[in-house]
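First comes one chain, alone, set out as structure tokens in the form predicted on its own.
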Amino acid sequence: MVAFMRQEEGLLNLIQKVFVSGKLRTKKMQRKRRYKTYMAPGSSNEKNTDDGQASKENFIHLCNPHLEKMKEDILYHFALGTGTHDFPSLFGDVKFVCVGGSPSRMKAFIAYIAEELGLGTPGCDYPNICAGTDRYAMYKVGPVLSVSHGMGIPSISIMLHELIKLLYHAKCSDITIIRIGTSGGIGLKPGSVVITRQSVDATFKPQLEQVVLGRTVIRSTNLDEQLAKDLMQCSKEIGQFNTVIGNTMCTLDFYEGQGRLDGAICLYDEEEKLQYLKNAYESGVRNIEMESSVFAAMCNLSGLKAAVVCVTLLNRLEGDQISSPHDVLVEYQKRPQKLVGYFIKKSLGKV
């Protein structure tokens, strides 16, 4: 396992060294394009502005050499493709990508951010760009893209593969991507917002363990530290709800994996459950959900600045079932949208 991990990490380092030394013998245009493709995460292209100052553009990095050999890339689960859609024209101006579980929530977010940015009118309808499929929904207004990802690691993983390729084919740069959602809190009152420092697994390790070709690969689940701080500052400026920075535990299911007592199967007692959740809290975990680990890992590999912002619907130290009134839950779910919306406005100089 360790050897395979080193092999994977070594591949990115080797490719970077090849480009730095200029030993890759391809046509000039191919080399320019592939340089964007294989740069190690965190790299950037530098160019001169009109006033002679150097500026950097952070491009999407695809860790897949096979894509260069494809005449057309079909994003099947989006019902989009490079042979049928002009990606640079449709998405080239995107700077902020917000992803969340349900299509209705992401449609509500695009309507909210459109109004906040002065790009829409109340009651305006926004078409689903992925109307040709019922797997995911996608909406866009100005520089903001809003995409649903479904529930759990497998669903968001599929969406992210195609979203990252979409952004690459659109030649997007300097992208900030934020997952907004709901979660179960640990030691926090319901309605608190958690900005994730690290996504950890069910054993509290900051890693994603994935099996590739029968071999276990472990990938980092760190998130952008400065982005988390910027979001925290935005919450302080809003001053409407409690917000903390903490670790988020990402589990493989909603019931046993999160220590619930109310599932169809439960072979542990309440004392064991509470001890586990207390151990999680002591390790720095402040909330639990089911998507953040693969989200962080894939954004890291693709050079994307990423954050996770989730509201807590209950304190898991006090129970397992969500019992707050519907109108209260609706208001809670708007809190990540308000925070991220304010961040986008501030980033665009509209605050």
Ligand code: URA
Second form
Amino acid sequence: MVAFMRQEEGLLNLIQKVFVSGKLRTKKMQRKRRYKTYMAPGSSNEKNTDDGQASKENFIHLCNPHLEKMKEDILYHFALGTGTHDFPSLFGDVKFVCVGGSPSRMKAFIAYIAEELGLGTPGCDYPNICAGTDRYAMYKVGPVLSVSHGMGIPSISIMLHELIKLLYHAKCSDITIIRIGTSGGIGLKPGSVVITRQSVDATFKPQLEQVVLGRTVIRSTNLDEQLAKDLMQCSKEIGQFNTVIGNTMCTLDFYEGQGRLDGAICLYDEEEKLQYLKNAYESGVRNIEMESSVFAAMCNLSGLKAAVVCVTLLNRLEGDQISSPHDVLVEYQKRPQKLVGYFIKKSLGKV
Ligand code: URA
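What's the form predicted in complex with ligand URA like, now that we've got the form predicted on its own?
What follows is the whole complex; the chain from before opens it.
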């Protein structure tokens, strides 16, 4: 396992050495390679603007050399393809991508952000760009793309593979991607918002274990520190709800995986459950959800600046069932949207 992890790290290091450490000698070569695969995470490219000034742009790093050989790329679960859709003209201006579990929440988010950015018309319906499929829903207004990802690691992983390719084919640069969602809190008042410092697994390690070609690979789940701080500052400026930066535990299921006592199967007692959650708290975990680890790992490998912002629907030290009234839960779910909406507005100089 460790050997394979080293092998993967070795490959990334090699990529980094070749493409980041100045071994692409001339600017001409750099420009030529701008959209090539294997751009190392965190690298940027110099581009001459119309007035001759050099500007730095971060492009998507596609860790897959095979894609370059394909004449056409069909993003099956989005019902979009490079042979049928002009990605640069449809998506080339995207700068912020927000992803969340539910299609209706992501539609509500696009309506909210359109209003906030002054880009909406009252009563306007936002068309689902992925209307050709019911797997995922996608909405766009100005520089903001809003995409649903369903529940759990497998679902968000499939969506992210296609989303990252979409951004690459569209030649997008300087993207900020944020997962907005719900979670179970640990030791926090329900309704608190957690900005993830690190996504950790069910043993509190900041990693994602994935089986590729029958071998386990381990990927880092770090998120952008500065982005987390910027989001925290935004929450302070809004001043409407409690927000903390903490670790987020990403589990494989909602019931046993999160130590609940109310699933169809539970072979541990309340004391064991509470001890586990307290251990999680001690290790820095403040909330639990089911998507952040693969989100962080894939964004890391693709050089995307990423954050996770989730509201807590309950305090898991006090119970397992989500029993708050519907209107209270609806208001809680708007909190990550408000925070990220404010961040986008501020980033665009509209606050
Ligand atoms: N989402 C989760 O994964 N867990 C919770 O407890 C609540 C929302």
